[in-house]
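Presented below, as structure tokens, is a lone chain in the form predicted on its own.
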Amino acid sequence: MKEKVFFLGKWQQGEEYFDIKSPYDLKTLWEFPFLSSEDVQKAIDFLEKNKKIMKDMSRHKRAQILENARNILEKRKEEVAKTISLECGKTIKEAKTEVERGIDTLTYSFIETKSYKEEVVPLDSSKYGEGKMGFYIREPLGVVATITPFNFPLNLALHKIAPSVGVGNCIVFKPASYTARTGKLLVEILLEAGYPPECIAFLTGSGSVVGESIVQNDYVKAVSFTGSLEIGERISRIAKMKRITLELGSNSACVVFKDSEWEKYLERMVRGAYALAGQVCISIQRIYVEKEIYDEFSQRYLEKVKTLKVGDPLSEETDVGPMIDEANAIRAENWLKESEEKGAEILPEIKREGTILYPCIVKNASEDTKVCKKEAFAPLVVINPFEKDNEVIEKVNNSIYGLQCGVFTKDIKRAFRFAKEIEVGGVIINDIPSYRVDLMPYGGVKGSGIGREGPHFTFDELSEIKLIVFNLS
């Protein structure tokens, strides 16, 4: 089936088209367009001619474009979690989830458009400020750029066109290629909610030509992107004089202490490395386990490992479903040969058929294999004893990223030391790496990203502070 994209305020077919396959069956799904450059350059200056549209709404009925928006999500949900799960492999319990969790960032940021503050500057708390008064006001960036990966097509969508929609930008949004039905389904819901079509456009075709088209062009004022480490630096390097967040990569750890009630958190230890085949940004990647409690912590966590159920991610009864494509399977199931060779132990064994890599761990890897210093995104997890503290935090601190970590501890001092010295955007305190709401400030450190994401922090990255001031004297 050949499906369209939008731009220049109406749904438009292609001339070359590409497939979507189901990474589960390699069945083709829906076929999208490849568009050109010279495409990007038409939507965007249909866009920048229209971005007054925006500008002008008022506040009150860009609040309403997210609740309408946030109700038709609401009864659509069935078809976009279906679609989510042909699409990405999500098991389609996950794939419920995330929609769940895109109905929370659309509530979220209507609420953050009825509330954010727009405030009095005492300036004349100065003695250069007498006789004046100042205050600023929050102005849209005009038009910006949402490029979109697809393990959460849905929700990372949201967090940053969600937040655009509410600070009065126009949208250019590019989704990853696995993925372009459900931001299609987006593109129609977020019309519907009224949103004016003269102020979006959905683009798709390769990274090379529509995304590299989207990030040069120079009314593009921001780009706010979610995907690899290596296309995040290459986006900071061509996107000239525009505001950018990133939200990369991550091999996010987890420590755990003997003195914690890690037998009450086992089971979630497991889902926070096994979701989505482990193709999570926070996925846990490395779980460093204290000495005296590593047999009996590797041994129980195996134990629940085994009894993940692998398979078609629309039935019900599925844990962990296949990896994107058979490429980066095949690429993990390398990286788990290397740490075997390098005197690692893989339990219960490494296994793969086609997409299907299936859930293992890693025990006693060097340190310096890929397993241990890439992200994996893959259903693996390390996992190492430790002894100090000082040794742990160094252990943890050896990577290339800085997304999340997660402390398993009762000892409140030690707690606080973790929180402070470990290099990372976010440090959970007796929970996973992998937590996660939609309102906090989530982002990374190093080669983790840019900047910071949930709606109220979104608005302070895709709008403009406008000081006005008035001399009464």
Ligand code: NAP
Given for the second form:
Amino acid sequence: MKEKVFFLGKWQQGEEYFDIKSPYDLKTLWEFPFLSSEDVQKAIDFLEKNKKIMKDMSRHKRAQILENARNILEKRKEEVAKTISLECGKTIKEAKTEVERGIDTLTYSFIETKSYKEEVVPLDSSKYGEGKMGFYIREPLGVVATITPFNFPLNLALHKIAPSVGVGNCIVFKPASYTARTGKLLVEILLEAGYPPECIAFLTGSGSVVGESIVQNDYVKAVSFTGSLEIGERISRIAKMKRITLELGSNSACVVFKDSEWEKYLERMVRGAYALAGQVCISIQRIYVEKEIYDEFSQRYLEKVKTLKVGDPLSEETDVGPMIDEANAIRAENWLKESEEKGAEILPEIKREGTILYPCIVKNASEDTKVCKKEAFAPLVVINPFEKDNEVIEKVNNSIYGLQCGVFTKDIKRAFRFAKEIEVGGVIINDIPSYRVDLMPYGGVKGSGIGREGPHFTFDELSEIKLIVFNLS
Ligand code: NAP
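And the form predicted together with the ligand, for comparison with the form predicted on its own?
Once more the chain from above appears, this time first in line as the rest of the complex follows.
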């Protein structure tokens, strides 16, 4: 079925199309227009002309759009979850959770819109401020870009789009090509909720053409990007004078001390590694276990991994579905083989059928292998032993990434030390690094990105503070 894009205030056909296929059975699901850089230019010129519509809209109307969108998403949640599962390959259980989280993101953005502060600045507290009165207001940036990855096609787009609505920006939205239909549903919901059609463009096509044309366009004042380190670096090179927020990848670690209640959290540590076939930015990729409990931990962890049901993502029984495409499944399989050649033990086995890579653990992997050093983004987890605190801090930090880390211990001093010394955007004590609630400040350091998301924080990233001073003397 041929789908439409949205720009110049209306739904439009394309001239050329690309297919979106189910990652599970490779059947074509739908086709989307393959737009050109000229289309992007036209779409953004139109938004620029209309940016005053959003700038002049009152707060309560912007908040109302978010509340309406929340209610419409609530009504359409089954349809949206099924679309996510079909095109992204995540299990239907995971897709439903994503929709619930999307509803949360809209709710927090609504609350933030109603309550963000515009404050008086007590200028006369300085001797140079006598006779002056100042305050600041928050203004929209104008046209802002939302460029999103395939793995959370609804909620990660909402993390950018909902705060943009809240501060009064115009939106140019480029979804991942694998998951464009979820993006389309989101735009339908926003329009139905009352967002002005003159202020949004939904553009599909290749990242290197549509994505880059958006990033390089001078009317675009901010690029809010979630995706891989490679593309994030490219964006930071070509964006010129723009705000950029980059939410990138990771090879997140978990540290398990023998004094912790690790048995209680085994199930969560398994979920955190294999959810969405490991294709989550904060998937657990490395587990460092204190030597004395290493054998028992690995054995019990493996038993749980063996119980995971692999198969059709649309089945309520399935725990692990396919990877996004076969090329990525083959890449991960090769990384496993490399680690095996360098002495690791892969359990229960390395097994791949098309896009499905079966969940496995990698014991005693050499720290210089790809499964340790790079972002695996696959249903595998490295389990390595450690003896000393310093040693494990060094191993966790020996990464180009720094998104989140989980530390399991009952020792408060140790927990504080790790919280301070681990180089990441978030340290989670006694839970997995994959923990995220949509209001928290979320983002990374080093190759994991620049800036923080979570509606309260995204409001800062996507708006400008304007100071107004009255000379009353
Ligand atoms: P990706 O390949 O980097 O693509 C992300 C988006 O960028 C897609 O919309 C893509 O379009 C577009 N794009 C590609 N080339 C571009 C270019 N030259 N200029 C501008 N845009 C371009 O990432 P992905 O494979 O979809 O997602 C997986 C990655 O996202 C992983 O690294 C994961 O860790 C990361 N991620 C991070 C977070 C976080 O919050 N930190 C959350 C989720 C995912 P096309 O699809 O058309 O190529």
